[in-house]
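Just the one chain here, laid out as structure tokens, in the form predicted on its own.
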Amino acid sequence: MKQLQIFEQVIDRPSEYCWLLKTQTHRKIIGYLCSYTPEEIIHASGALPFRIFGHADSTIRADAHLQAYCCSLARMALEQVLSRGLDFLDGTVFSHTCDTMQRLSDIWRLNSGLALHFDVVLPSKLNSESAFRYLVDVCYQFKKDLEAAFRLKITDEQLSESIHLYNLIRQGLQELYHVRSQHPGAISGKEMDLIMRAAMRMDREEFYQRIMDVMDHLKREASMKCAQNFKRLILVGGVCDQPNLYGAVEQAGAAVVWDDLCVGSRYFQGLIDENADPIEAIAKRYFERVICPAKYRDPNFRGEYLARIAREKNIHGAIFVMLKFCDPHAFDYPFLKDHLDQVGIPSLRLEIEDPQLAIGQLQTRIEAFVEML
């Protein structure tokens, strides 16, 4: 699709675009690690929200930092900027996730050698009125700290053009995904991953008009390359930055037709109310989204959530992406499977660990499973 070159450019080459925007711009670019980054409040500031997926060819530097009990994408994001491929940010943001993500952002803060370094501490609990209390005072904080990073006011004005924009892409990405529900085949899993990535790295403005062209294509072509006979999955877990593993599923004579990724659904769901106070409706957006298993709202929350979508989206069955060593992930696991178990949707767990994976065995694995759907 003829659509998505401008999408490949910035995912395969990224520090070229970001060089580029900044020599025509002049806008800080900010990196983030997290879907519970307040993306629209590094926007209003007028710098780029970046994220930093984990992409490198080896953890030699990072390994010098890290303990190998961490996960890949910790590992080869401090790889890249420690190698220098992430210079072309002016800062970075780390969002309170996980332990791993915690401790790297002090490692991060003294060998990385940006400028600017800031961590929003969200609360774990998300299910009480002090927890979104304190969520505000979060976000409150965090545009304060920006404010005094660029030496500039943030205005309401500024915030409400942003989170209108962020809302406009929210609902193209839900609008994308359920064309991908509806119509499995129009678009492939891997041109899906690579829109996906693209919203968190280009510029907003621009993408939002990309994104629209999409649409349109796939509105006109959608219903003539609609699959038949295939198997409908999900896939479940937090990052997935193999984009091949698409490739493999569609061999197999299956379709992705859903996710629960951070980089996937998470990232667009929930809208931000335009009417309220710009820094609560954002704060409220982060409070109420469908969490993922570094926060606690419920404990049935996240399997009850799963085991309805699958059955409204119809699915076959359920694919596991774990990294290896995500603790969090792996705590929620069997959860999860249980609440599946119990809808009768069958699942795969597949441990994976960048970016030695195999995705040969991985083929094997998927074809025999959708062989069992």
Contents of the next structure:
Amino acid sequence: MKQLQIFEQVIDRPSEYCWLLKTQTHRKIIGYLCSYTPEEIIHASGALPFRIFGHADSTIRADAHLQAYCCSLARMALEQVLSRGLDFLDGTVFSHTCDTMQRLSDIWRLNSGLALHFDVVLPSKLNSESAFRYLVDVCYQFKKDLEAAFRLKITDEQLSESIHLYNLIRQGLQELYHVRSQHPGAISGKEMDLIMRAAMRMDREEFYQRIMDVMDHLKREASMKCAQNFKRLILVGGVCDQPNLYGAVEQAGAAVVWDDLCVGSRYFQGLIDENADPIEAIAKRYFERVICPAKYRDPNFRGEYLARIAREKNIHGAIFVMLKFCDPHAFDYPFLKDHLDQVGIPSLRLEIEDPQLAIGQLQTRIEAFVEML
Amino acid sequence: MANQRAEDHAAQERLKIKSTGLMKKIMKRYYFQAKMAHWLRKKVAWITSGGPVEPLLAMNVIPIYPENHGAMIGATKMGGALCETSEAMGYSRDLCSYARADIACSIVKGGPIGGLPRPDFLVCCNNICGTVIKWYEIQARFYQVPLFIFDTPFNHAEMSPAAKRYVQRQMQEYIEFLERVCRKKFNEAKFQEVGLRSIQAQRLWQQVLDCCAHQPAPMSAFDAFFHLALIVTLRGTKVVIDYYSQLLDEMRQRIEQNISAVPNEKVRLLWDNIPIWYRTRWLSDKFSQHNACLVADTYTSAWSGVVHLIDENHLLDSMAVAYSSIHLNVSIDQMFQKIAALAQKYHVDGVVMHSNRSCKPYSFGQYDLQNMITQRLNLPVLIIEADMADERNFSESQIETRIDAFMEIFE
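Could you present the same protein in the form predicted in complex with its partner chain, rather than the form predicted on its own shown above?
What follows is the whole complex; the chain from before opens it.
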């Protein structure tokens, strides 16, 4: 799809995109690693929130700071900053997620050489009034920290504008997901992945315009593409830094029609109330959003959610994309698999140690899995 | 010859810490009681090692520590087999070995004491890691019992007023939770009593550890790993105070009589991270051969390191803050400050770090700490790669070579 070319630069050549943006607009750019980062507040400050993914050619520099049993996301993110590949960032924000990210924040602060560092220590449990109050406090503090760092004031109007834009973007992404679910193949998995990643990096106004173009295009084309008889798959996990996976799935005669990923549906689920106090409203969205396994709501939540979503989306099979050494997801796996088994949905676990490795071996397993469905 | 043997035997006996026997008895009684809890009509709660246990004791609930159980599993070398069982259930081998062993134990009722007594409810405090939340969720589903999460925000810098409010509010919620699951009112007076005893026990434990500042040290960190069990499992009870008072007396006597843990102590080392439970004896002997004594560690002092933050007149509120401030819940820079203080207090010549596959919050950052220690404290650092309870992750020859090479620095 030619409408997608615009998204490629910010994913494949982020330095180029970001330096150009900085020279043209003098905008600050703030890096982040987790979908729990309240980026609306960053955006309202005028800065561009830029999500860091686990892509790096080697981990030579990061290996001096992180042991071999650390996940590739943390190692590769660290490698990027240590090899000066993220020099366009003015700073980074770490929102509290897992044990690894918690320590990575310290290592990053001590070694990245970036001017600014923020820790937004969100609550780990999202099921009580006191946790919500604390989350609101943390968001207010983050706003204050940004104001101090950039020597400016973030007004309620700016916050409301950002909230409005983010709501439009999230609705747009959700709509694209629905098209993908109703017309598998209309938009390939790799293309959707590219859009999602661009959503977390590109200038958000521009991004919104561009996905509207994509949507128009799809509305014209979608009906033609839905003839094929795809097996409908859901991807489950955290990040999926393996875009080739989608190609392998499609080659096997299946299509990813939904996901429970933090670079996927968890990113756009839940809108922000535009009529409430902006910071409280932002906090409320993060509080109520579908949780990731590093957050606690109720011990059964994720299993019930996954089984429900899988039924709603008429899923034939699930692929767990597990990043090796990712504890929260690995702990949930047997329980989630169990819930899927109970509703008769077979699943496949793929453990990914190094996203840079060839897809070959995974491809064989994916083919065998799809054949079985 | 016979005389020589008798003398050697006497020398060996002199070295032994006499309180050890009593300690074993106390632990046996504790687990026996816990196993009989339901027969005694007492409730059992599983709680994380760094969790606020005092309110439980005030409610007459028997606390059980799966992590202490994990350490026992490790020490009895049953970790590998139990971990394998959980791996067959779908749990990745890369997960925490305490959690893997415990999850397996619930099902097969294996391990050194045939499994832990069934919990009536669970209390999980994430001041030590995020892993415990996942682990306790699994147990909450398995046993179908209520779970209370005590959420202690991580301190990358000083603890924020918002975080303080949050944990103090949770202390109230915790008590409300206990009142609900125990179906009785919280006993303030009893809590006060338990709290004061807990503080006293923590201070006594610290005094025991402090004895190792003496040169030569009357006990080693390996001994501390053993005697630690009471401050973890029974703090708040009288038996801990009696026991540590006795142990403290014994340590003072050893100092007077010049009895040291390592007979010919020449090198004093600091240990970082959870012990390698299935190899404590081997490691202790290994370092002794080099006339090295591990005189201090960052692990056993975790149960007394924040006692100064507890205000006897505002027990609940100050405890909430203290529990949130422990060694594992602070940034690498703050951990370094702690290590620097320990190094100075105990006059150490080097540091041994256990890079523990099972414990990411304890282990990630060790490479940076290593640099800070060598550069700012001018002390050599040895890093050993292993695991606390899964003996399959221990490479003896490799570790032996590394220790031998490290010890050459001091010759």
